[in-house]
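Have a look below at one chain only, the form predicted alone, in structure tokens format.
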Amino acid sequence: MIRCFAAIDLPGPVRDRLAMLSQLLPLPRRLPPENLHLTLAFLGEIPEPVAEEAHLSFAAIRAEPFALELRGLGLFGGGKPRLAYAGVAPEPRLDRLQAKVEAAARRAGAPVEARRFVPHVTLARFRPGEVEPARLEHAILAVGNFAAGPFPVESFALFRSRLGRGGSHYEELARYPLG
């Protein structure tokens, strides 16, 4: 079995800005800069033959390169937040790419969750009650209107996720150029 996901890797300067930004927020467990990415499809824990089929399906995807801009910060989880994130400015070409990646993963036999795609970059995860929502919301407002980019998206990748002490460790398995 292999735990994997398809994602857009972020350029170094964008990762650095996000890492610096997360230091300004009262977050209990920040993601390390090398783990920052934009998930297109989480495939979960799948057999290696399914991962190989997903790889072949991803390699057949055709999409044009585009530019992305990160814009704004937010929390998922309502009154008991569980995740802090940087938002992504609307980009129809990102939505089309994500739909193609999700469809390819399903054709390969990966049990991709059926939920609406909300593009974001996770900055930190935490358990409900682990942070004081009002304090975190105030800190997010104090940071102001965060923006990074635009930056070019010329590929996406298939990553393996290994859970371990200190969080997840990601390994790129394959990269798929756009264009």
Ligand code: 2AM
Second form
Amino acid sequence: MIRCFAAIDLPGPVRDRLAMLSQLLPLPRRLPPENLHLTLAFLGEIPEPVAEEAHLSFAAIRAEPFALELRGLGLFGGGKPRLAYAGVAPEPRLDRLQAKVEAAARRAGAPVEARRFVPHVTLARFRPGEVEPARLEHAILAVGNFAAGPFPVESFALFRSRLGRGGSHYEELARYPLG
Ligand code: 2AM
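Output the form predicted in complex with the ligand next; the form predicted alone has already been displayed.
Starting with the chain above, the whole complex follows.
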């Protein structure tokens, strides 16, 4: 079985900025810069032949390249936040790409959860209670209007995730050009 996901990775300078920014927030377990990405579909723990089939379907996807802009910071989880993220400016070509990737992963047999796509770059994940919501919200407001890009997105990739003691380690398995 392998645990994998399809994602857009970010240019090094954008990752570095996001990592620096997350240092300004009172967050536990921030993601290291090399792990920052925009997930298109989480395929879960799947048998290798399913991952191979997903790879073939991803390679057959035809989608236009586009420019991505990160905008704003936010929290998922309502009154009990569990994730801090950088937001993504609306981009219909991103939404179309995500729909194709999700459909291809499902066709390959991956149990992709049926959830509305809310594009984001996770900065930190935590358990409710590990952060003080009011303090974190205040810090996000104090950071002000975060924006990065637009930067070109010319490919997406399939990553393997290995869970370890110090956090996840991601390995790129294949890359798929757009356009
Ligand atoms: P997240 O950033 O919103 O947590 C690798 O784990 C990527 O797959 C993460 O970016 C994560 O999204 C996404 N993902 C989606 N559903 C997941 C799940 N049930 N377990 C782990 N990761 C998931």
